[in-house]
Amino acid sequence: MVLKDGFGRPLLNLRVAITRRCNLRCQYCHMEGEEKLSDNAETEMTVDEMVHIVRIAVGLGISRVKLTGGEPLMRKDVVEIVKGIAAIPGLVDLSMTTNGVLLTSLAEELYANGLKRLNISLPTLDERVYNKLTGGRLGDVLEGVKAAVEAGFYPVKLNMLILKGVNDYTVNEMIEFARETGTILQLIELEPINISDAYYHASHKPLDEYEDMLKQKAVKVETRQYMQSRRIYHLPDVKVEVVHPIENTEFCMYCTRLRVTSDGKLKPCLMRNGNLVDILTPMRNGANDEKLAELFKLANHRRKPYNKS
């Protein structure tokens, strides 16, 4: 059994923010399209709660599931909920985006226990720009990205965010970058999502520019049906994944997500935060899985694509 919407669309991925605590502040972070919270660790689910959730939505027909924040390896239990996750009979992949920052040391432990991709933000190569756009160290992700690798996650994909005037002028050396690590490159256009009118304006580059550069050197494209139509232009030896805004027709087409916010809630849409529904207090308050599948099927029902009234 899948899930559809009014739309028509299948109900296939889960998003779930383990945390809203981040070690970095990058200036153009999303959030999830969560509206700010205090980093009070009291409003966190424990590992049982998140497993107890991603349970329920298996049970619904979701079959691949991505962890993230703030950042996920914040956690102290990140490598218990990957594992409490993965054991979930019916889940076909365990995917997590990061920065990184934290990763050597985890890679690992986190491949043995059921994690089986991974995003990494990585939007510059250069040291100073690294810096300043995010307040942390290029080096420590250079070596998480190393990390990944070796332990054996496929695919590692980088998540280049492209800003206007910063790290456009670098995206052939990020390819190459890409090229040597055995790495994907996703090319990422920015979001007005819970950033200032003025940021967005300043620092917002279409990828179109891009695209006909992929196609002139790419052997073969891609389109992923349920990524929201997205291409993957395969060059020799390496391939690069060009991601549009949510926001526009084609990607809420065929959106097929929902998203589970740091503090326990169904969120049906990254643009909205007017729709949600709040599944940990029942489930702090007793509710029984009969109850919890309901209010994914309410969350499910409150999908729409953004461009809808």
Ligand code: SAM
Second form
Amino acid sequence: MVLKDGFGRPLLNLRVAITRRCNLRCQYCHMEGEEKLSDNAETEMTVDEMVHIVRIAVGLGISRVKLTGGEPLMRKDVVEIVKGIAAIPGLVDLSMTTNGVLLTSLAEELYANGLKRLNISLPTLDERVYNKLTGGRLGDVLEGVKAAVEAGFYPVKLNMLILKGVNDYTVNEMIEFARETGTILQLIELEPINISDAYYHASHKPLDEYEDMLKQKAVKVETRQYMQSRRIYHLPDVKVEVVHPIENTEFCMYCTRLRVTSDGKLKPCLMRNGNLVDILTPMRNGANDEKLAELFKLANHRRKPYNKS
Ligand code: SAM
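Alright, leaving the form predicted on its own aside, put up the form predicted in complex with this ligand.
So here's everything in the complex, that chain up top.
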């Protein structure tokens, strides 16, 4: 059984924010669309609560789960979270998006416990620019990328958020880095969420020019239908994927995703916060699995394309 929303879109993916705490302060961070709340470990879901929520989701046909944050590796029990979720029968794919700063010492253990794919945020290969954008040290992330590839993660995707005048002229350099490290480069368009209008207007750059360049270089172009119709450009020895959500009706038409916020609310759309469904409070109050599944169905019913034609 797979749930469909009122627009015929199947519900296949769950994106779970396992914490809102982060060890970086990225200028551009959309915080997964969560409203600004204080960093507070006390309100986070426990391992058992997360596993329970994902088990309900898998029972409703969701088969792909991505862990995010905040920074997921900030959770001391991240290996337990991975282990518990990976063991859920029916789950096909478990991945994580991380800033990579703490990855070097954790990569092997995460892989051994069932995490098989990683997205690592890497907006630039310039140490000073990286530090200015994120507050972190580029060297830590580069070591993390190496550790992830060596541990066997496949694919490792490098999430490069494109920022006008900051890193937009370094895409070819990043493609080369992806080729050398055996990773996939993912170009991401800046979204106007949890950032100021002024920052968005100064930094947003449409990705069309990269798509044009990639089309010319590609030996094959693939469309990930159930991943918001994203394009993957196969260049010789390296793949580049483009995430282009702004004013893209196809992106929303092919959205198959539901989110869980770090404080346990089902979130039907990255861009909206008026339609959340609290699942953690009823769970803590003893709601049975049937009731929890109803909450998923309600959240699914509230899924609506943000960009419509
Ligand atoms: N800390 C983790 C990380 O860095 O991957 C997980 C959270 S981060 C919010 C998840 C992804 O969102 C990152 O790949 C980042 O590049 C992307 N992202 C952050 N702010 C964004 C924005 N304003 N528009 C589009 N993508 C954004």
